[in-house]
Structure formats: C-alpha cells, structure tokens
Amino acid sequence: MKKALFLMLVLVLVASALPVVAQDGMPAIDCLTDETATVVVSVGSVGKDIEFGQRAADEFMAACPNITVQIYSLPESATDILGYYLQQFEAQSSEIDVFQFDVIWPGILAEHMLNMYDYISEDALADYFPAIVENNTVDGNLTGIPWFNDAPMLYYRTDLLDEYGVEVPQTWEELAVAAQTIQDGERAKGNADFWGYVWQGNAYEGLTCDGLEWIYTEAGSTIVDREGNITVNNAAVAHALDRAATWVGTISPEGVTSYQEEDSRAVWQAGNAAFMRNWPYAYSLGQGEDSAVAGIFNVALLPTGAADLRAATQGGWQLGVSKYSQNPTAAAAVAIYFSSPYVQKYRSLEGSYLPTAMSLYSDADLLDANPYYAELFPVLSNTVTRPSTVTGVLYNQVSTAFFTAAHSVLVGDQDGATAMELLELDLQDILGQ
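Which coordinates fit this single chain in the form predicted in complex with alpha-D-glucopyranose (GLC)?
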C-alpha cells in the first residue's frame, strides 16, 4: 500500500512537471483578466481528486500564464470540509479563492460566495442540468457552478454471485441473506477478512446519506419533508435503523461504524467484500490495475424496503468563488474552466465522475467507455434529496442531529425507537417548532 501511494505521488509529480500540450478538443480557455494573480482552488482528497485537480490547473496555467493555480487538498469527510470552510469564512480569509462545495450547502455558504451569474456566459450555463443550477441559486445568486453529479450504487461481485447462485438483491433483507451466504462461503475457504457488505457508518455527512436511503425506502421519510414537517418519529424509520444495526459485526465489520467512503473502498478493492455501497468514483478505481476486483463486479440500484421506494441520495459538488478572494475574476475563470464540459469529460472517462453538463450524456466516447452508464439510468431516476433546501442555513445542524442519532443506534447505545423520539425533539428545537 505504501509503495502504491509513493508511486502515485511520483506519478503526480512527474505528470505535473511535464509541459501541458493542448489536447484534441480542448476548448479555448477564457482567462477573463490579464492581471497577474494566484488562485487557490480547494479540491477533495478522495480517489483521484487531487490528480485531476492538478491536471486541470496545469492546463489552465498553460493557457493563462498570468494566473498561477494552486491546489489545496481538503479533508476526506464532507463534515470536516464544511467545518474548515466555516472557519475560513468566519475569519473572512482570502487564503482559498475557489471552493469545491457539496450540493447540500448553497443555503449555508450563500452569504460568502460571489454570484457566478456575473462571470459565466448564459450559453455556457445552458448546458448544466437546470435542477442543479436551481439548487445552487440562492436569492437569485448562483453560489457555484455544478461540477460533478453523484448518486450511490450497490456494487456487487459478479463472480461470487455466480459462484453462490445468488441474484442481485432487491430488498435489504435479500441483501443481508446474500451477504451472509457469500461471507460464510468465503470464510470457510479460509479468508477470515472477508465481509458481506461494506458501507459508511461513521458519524458524519456520509451516514446521513446511507441512513436517508434506509429510512426513505422503508418509511418514505426524508428526515424533514418539503413542507418542513419532521418525519423521523415512527416505527418504520426506527425499524430501518435497527435493521442496519444488525449488520454491524455480522455481515459488516464492527469497524464499519467508523467507515467513510475510502474505508469501504479499501476493503472492497482488496477483494474482501461481496457488496459495497459507494459513489461512482469507486467504479473507475475498482477497474484499475491495482484493484483485485477489476472485471469481476457490476453495479445496481440500492435495495428497497417496506415502502417499496428506491433511493440513491443525490450528491454532487459545485465550484464557487469566495467573496473574500483578492482575485475574484481570475478565480471565476478557473472555476469556469474546471467545471467546463471538456474537463468533466476526462474526469468522467478516467475517473467515472458523473457529468453535470447535459451534452456529455449523449457523448459517444463517454457512452462507449462507460458501459455502466446503462445501470446508472435507474439510479439517477431514483435520487432522493436531503432536506437542505427546506432547512437552508440550518441544514448542517439537522444532518448532524440525524447522523448522531443514527450512529448511536448502530453502535448499540440506544434502540431505533428511542433514538428517533429524541431526534424529533432535537429537530423541533433546531427548526424552532
């Protein structure tokens, strides 16, 4: 592992030292200003985030030599990223110019972001999914340009499903049975590290996503509905959480209650899990040369529960410019280039990040290279959104209360019914009801 990390670092360094040659189809880049500027862009640190960020930075600098672009690498957890951003904004810091931010944060970040409608042309913006543009628009201001879309999938091992005669599970119960069957079989062969199902059980935003899928499919609950009603205190929601708690230590490692996306991917990619819940970025990485599961997995829609609803939490990230940036125009040029269809296309081809530019969904290269796009259609048709629009600036408190309560059930501190009764009171407090 260490060797692989080291090699990756060397590759990144070598790649970033090579001169950037304009590639086929590379658009003319609009620098928006002739002034000399340094622009710091924050990017995630999951999968190939940094490698791709550096590549776009190099391309941009080759076209706009007056602008130096530096990549700032963020923590892995969305919750930690938000905490860091809020500190930066509180201090009105100009350290970071371009912020990569989560689809659930426009309401929280709006007051600190410039209006991207002032920088991006109407023509360019017309290619982005209107629903995401609308999600990112607060009081008429575009807080960020949609950068990539996200929706989780059930990853499964095709070889093991064949070997054990197991169908792709359609319900959470079927998933538990299938995971147990395969786990028992693989353990009996001597692989003590093998697990049936890996997912994200740490107390952070990721658990709000996993938990939302359990309670939506079981009870049709989205924590808080579109009218602002709290919908957690009922038997079906409690059952969905209690059921997930039974997975811990049986079909999922005890440690899953501290897992984030990359922890699950590590177990999965080493060939030690039958099923995984994860976002599309794990698809390309799973097919990579250093992956033990390359060529032996596929993806499907996550299972359903008693409500007979399907769910894939709507995720995704935007690029916006901070009000405290000292070089807002140069920063806007960088945000526009990073989120351009050209950059989105190679991030999708090589990193399986889902585009937010509509034109790319009929791009022949992408359709050829990503056969799993066919499996994605049902996933993207069943997205469920977290209650970020209705709760606005309060969303993070709502989500934190939810994932803290869900986590307490997973680790066995309380049962689902008690946790949800208390959560309802907490949420009433937060929302002033």
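Next up, the form predicted alone, please; the one we just looked at was the form predicted in complex with alpha-D-glucopyranose (GLC).
Partners and other molecules have been left off, which leaves just the chain.
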C-alpha cells in the first residue's frame, strides 16, 4: 500500500531563533549536539496525538534552533503501523528518525533501534516504571524510552457493593461469588440484562492480555518465560482457564467469548454489570454525561489466584531512535524531551495519556484532575509483560496460538489440560524447540 495511505507529514517550522529558559515547570532542554539537523518523529493519529506532538516539537525547537523537528502522523491500526515500520527497516530507510512503538514490539524492532542507554543514563530513567524499562531492554540495549502507559483494572459499582454488603473482591473466587450475588439481586428486581462480570473473551490479542492475568496470578506463568521456557502445560494454568470458562453463561454473557474492549464497556456503561475488566480509557468515558454509571463506580487491582500474585497486563508506547537515522544524537535529544515528565504531565492533564514517570502519580495537579490516579499507581506497579521481548519476531505467532487455545477452553471445545498440552506442542514448533 502506498505510503500516502499510511502517513500524513506535518511540517513543523522553527518557532524562535532564541533558546527558551525553564519556566512554569518546564525543564531546561539538552540539545545534545550543536550540529544542524532535521529530525522526523512518528506519532499516532488518535485524539490529541498530532496536537501534542507538534506542541512538544515547538518547545524543543525553541530551545534548540539548530534542530528542525517534523511530525509524521501514523494510521490508527497498530497492525498497519508495524507493517509500515518493517518496510522502512527492511529498506534501511532514514526517512523516520524517532519511532513511536508498542510495548510488545521491542523484540521485533530491536535490531533496528539504537541503544538509548548511549544517550540517557540509568539514573535519568529511575523515575520510569521499572517493568517497562526492563521490557524495552533487549540484550542489554534499551530500545526505547517509556512514553505513555496502559494497564487494565477491575471496575466495580460502589452503589451495588454497598447495597448488597459485598467487599471489593481480592481473589477470582471472591469475584465470582460477588458477581453472582449482585447479579441475582438485580435480576430479582426485573433487570434481565444485568450481568455480574464483563471482560474480553474474543479470540484476539485482548484475550492474550486477559488470559495472561489469569495464568500469572494462578501459576506465575507468562506463557514463555524470560529464558525462553514454555510455561503453559501445568495443572495450575489449566485450572485458571477452566475457571474462566465457568464464568461464561453464569456471571458473564454467553456472548462474552466474542467481546472486545468496547463490547464490555457498552454493557458496563449502560449500567448492566457489577464488575468489568478494562483499560483506564474507560474511566473518563464512564464518568461522561451519557453514562449510567457516572459517579457510582471505582477501580481496584485485578484479583489474585493461588500464586498470590497481582497482575495487570502491561500496555503503552515507547519512543526509540532508528539505527538508520542520519542524525542520531539530535533524534535522541528529541526522544528524551518528548518522553520527559514535563511533557507527560500536560499530555496527561489535557489528553488523558497515562504517564510512565512514577512521580506524576503523586503530582497534586494530576491528582486534582484525575483522583483515580491514586488507585492507578498500584495497578501500574503490578504489571506483567507479555513474552514479546523474549520471542521477538515470533511473538505474534506465540500470542495467536495462546489466545486460540484459551478461546477453545472458553467456548467448551477443550478443557484446560488438553488445550495447554496441545499449545505446548504448538509453541515448541513455533519457537523451534
């Protein structure tokens, strides 16, 4: 597909020939080089992506007039973005200098990215969530700086928990009991459309995320561990999947096996669920004027299993520099500024992008604007990463095999033990073991 169908180039001109000084909390910007350079930064095209990209570019160029920053706007689909990136790298193109990339892509893109540790110290990264920094590190090289964050939460109806005398569930078993209690009560009032728990059960990447949380909390399994060992074929993993299957048609709709994020949110936001597993984006939408649950819900950590572990699948995006860049030092300076806590703060205040800088979750301005950030910090501190870094370019095959097997359990085609035994064989073939 032609590049024009994927990208829109937004040219940003130098706003001032004079450096700016730090003001209103704005940090002094380190240009890293005095050489004249042009740096092209890829950003998303959703919400305020382009607006914030240009704003940060203007701020950077005002401080570093020797560096011109241009913004590429990417398509909405992550699949299309990755496809375009791989085309660029295959051609060893220098067209884009700074790449925005998904948290599951470091292993796929590592050979094409510069080591950001050559430009930013470990001390400077100390404020960023360690799990993301670790995820972005491949063979000791930091592929990208964490830019904005994402991790799912357990949403719950505060009014209904109070009405039925139910505590926020701490385990999956407690969740099932609480969901059934509230569901029975609401249906007795005449709401036949009410469900106890909604989540994402379709056969897609989202089920890998949900499923990873089930098996990690129950067995400590991450599908494939950091040493490359396959960790799915055991009784605890099978039990976690079998347990999830019991929710289908009892506390969750039969149709949950075709649900993605927006399907779950639609049921929840209509006031027809007691609990929901979803990402933070659903919080602000749930407080909107068109929401039946505005002002009567809160969020908590997802439940634990037998392993007594907390887990929320790590999401989010990073900024890294292409090894084919003609201006790598200038590009690194741009990436460092774009991902700085200062930029993250206004992106969070004005665009609801979750910071990757831990200190911002105790920032008074952010807490005033988003009180739920106090609840988010422990969620984001208990994330589990998908095995994308260790499996590299094979991750998509690994994930597809896992969510296909998990889905077969949810719809009753196989039990957990059989599905995981077969999945282990599939993963051995994929990984060449």
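Numbering follows the first chain given and starts at 1. Treat the numbers as computed from the prediction; the structure is a model and nothing was measured. So that the term is clear: the rigid core is the largest set of C-alpha atoms that superpose within 1.5 Å between two forms.
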Rigid part versus rigid part between the two forms; hinge residue out of Asp368, Pro341, Pro75, Asn298: Asp368
Angle through which the smaller rigid unit swings between the two forms, given in whole degrees: 35
Distance the CA of Phe148 travels between the two forms [rigid core superposed, Å]: 3.0
Distance moved by the Ile67 C-alpha between the two forms (core-aligned, Å): 17.4
